[in-house]
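Have a look below at one chain only, the form predicted on its own, in structure tokens format.
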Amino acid sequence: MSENMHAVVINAYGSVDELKDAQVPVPELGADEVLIHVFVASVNPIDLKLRNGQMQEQMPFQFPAILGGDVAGEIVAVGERVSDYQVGQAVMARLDIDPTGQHGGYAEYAAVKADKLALKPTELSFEAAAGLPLAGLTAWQGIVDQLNVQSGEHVLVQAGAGGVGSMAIQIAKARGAYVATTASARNADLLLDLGADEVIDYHHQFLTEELADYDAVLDTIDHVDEGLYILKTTGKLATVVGRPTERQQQGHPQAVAYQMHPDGSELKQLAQLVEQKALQVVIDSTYPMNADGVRAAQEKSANHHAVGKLILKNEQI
């Protein structure tokens, strides 16, 4: 392995036209770290946000600075206090936000700390892989751990054609719960492969005439209102997009906003739904991991019609 290695870098906030090929320094290893060789990354929403500078704030970076947080690939080095990992090992993760801008996926290598990991399925490509931690993390997240659905329960899925959505149907699905949708009609089929159980057109239906009684939403399109309208007294509801308002909570005091975390171990959770067979990665399409190929893949998710998820894939595999 050189010292260097290619990445797909910003040199400043802006346009997709900031994203650039370069060569830099293959990430340092920590103690608690394995590194990771790239095969495969996948390009999220909040890709776009930081590229673009809208989280300066919260997290500003130094540059230049790598993207990408889903990567899926080889172990090839592993730090001195980690026990659970080996060389050669496949393996998937979603890596911290680093504020030095130096562990992005958009690379050849990447350093991730290895309580963030875990063993890629056989039964899982490496593209589909590194489509999992983000969006399934997120998924989980919210029908696990903030809406505790249970078997029997109904739930909608807002937007159940995005990457996060199709993943949320099917782990509702897995815990025995009623699943409604929102997409348009063109994915019905898709998201009813996937296990849902009704899927309301956008286009032409009016989700607040169509459903009622629900015991839990999950909302990924900042559309509360309509969710808290859907729900039972007793309902719940969670959004990664939106901010319940005070006069929404008065209402509905269990509903919540949250943030995905990266959880190895709930990464493993994931990867064992992917090997019962009851977990699968949608892939809307695959670039090239250049600066053309996360440009072009940059661009269509930002148009919002991406039907799962965006995958770069290292040229030199």
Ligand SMILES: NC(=O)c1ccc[n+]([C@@H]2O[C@H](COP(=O)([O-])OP(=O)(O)OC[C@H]3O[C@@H](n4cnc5c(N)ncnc54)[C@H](OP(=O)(O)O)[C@@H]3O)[C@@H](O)[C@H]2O)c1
Contents of the next structure:
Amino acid sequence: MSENMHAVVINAYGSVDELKDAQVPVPELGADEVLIHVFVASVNPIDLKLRNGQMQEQMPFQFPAILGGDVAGEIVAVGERVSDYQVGQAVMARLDIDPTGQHGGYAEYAAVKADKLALKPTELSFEAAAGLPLAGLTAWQGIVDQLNVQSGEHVLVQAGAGGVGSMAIQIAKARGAYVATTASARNADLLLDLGADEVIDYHHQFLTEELADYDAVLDTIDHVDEGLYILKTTGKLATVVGRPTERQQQGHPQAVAYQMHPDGSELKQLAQLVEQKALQVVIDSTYPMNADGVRAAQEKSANHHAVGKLILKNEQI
Ligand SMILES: NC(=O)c1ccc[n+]([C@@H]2O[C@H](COP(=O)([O-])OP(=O)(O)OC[C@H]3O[C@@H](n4cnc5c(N)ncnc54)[C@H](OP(=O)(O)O)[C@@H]3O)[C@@H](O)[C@H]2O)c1
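Now show me the form predicted together with the ligand, since the one above was the form predicted on its own.
Let us now look at the entire complex, which starts with that chain.
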């Protein structure tokens, strides 16, 4: 393996014009890491926020920085303390955000801690596997860890056509819930196919007039008041974008904000759902993994109407 690799990097915070093709060193392999030959990566809204500097106070980067954290590919090396993975295995992972900028998904190779990995289910293409980690983990951590959705409960998933929403619908269905979701009318059939029981066209219907006495709300669009309005008094709301105020929490102490965290054991549970045919990954479109491809994918993400995941395929594969 050569010492350098292709990656798409930024050298400064800014617009998509900052995304550049570059040759950078192949990441050094830590003792508890595996080195993945990245066949496919995916784009998530956080990549845009990291690129434009919106998150630089919480997560400052050194430049050049490789963005992207969802990858699928093949293991080409394992660190000395890794015993549960081997060279040649097909895997998927969500990387930790790396402030040094050296570890990212928009690259030929990524070094990933072994506890962030799961084997790629044979049922999933590499494209679908790269779309799974962040959106799937966010949905799982909302529906399971935060809301603890149970069979028979009524759950609202906001933005069902999004990466997170499309997974959350399926995870809630797999737990036996009744699932309502919001989307544009053109996406209703897809979401019903994924298992939604009811799709609210948010352009023409008021959620607060359609739903009442709900047990749980997963909020991905910062409509916390609207979500709280449809909950029963014992209901719970979890948001990945909003921050419930004291006033909102007074009425609903179970309104919480949470952040996705990479977690290999939860990724393995998502892989099991795939194997049970209870979870599929919706792909909006696939782009080449070069600066032009990443720019186009991030521009599509910025319009907030991608349906499922935006995928980047390594050109050498
Ligand atoms: N804090 C965290 O840990 C964390 C983790 C993951 C995601 N997030 C955040 O969560 C948000 C969602 O992420 P994502 O990956 O699912 O985004 P996404 O895939 O880009 O979401 C796009 C979808 O949003 C839908 N949408 C847009 N406006 C809507 C509205 N007013 N009502 C209902 N649906 C609407 C669109 O559906 P239509 O085309 O049908 O309108 C589209 O399919 C992002 O802001 C992201 O940054 C945060």
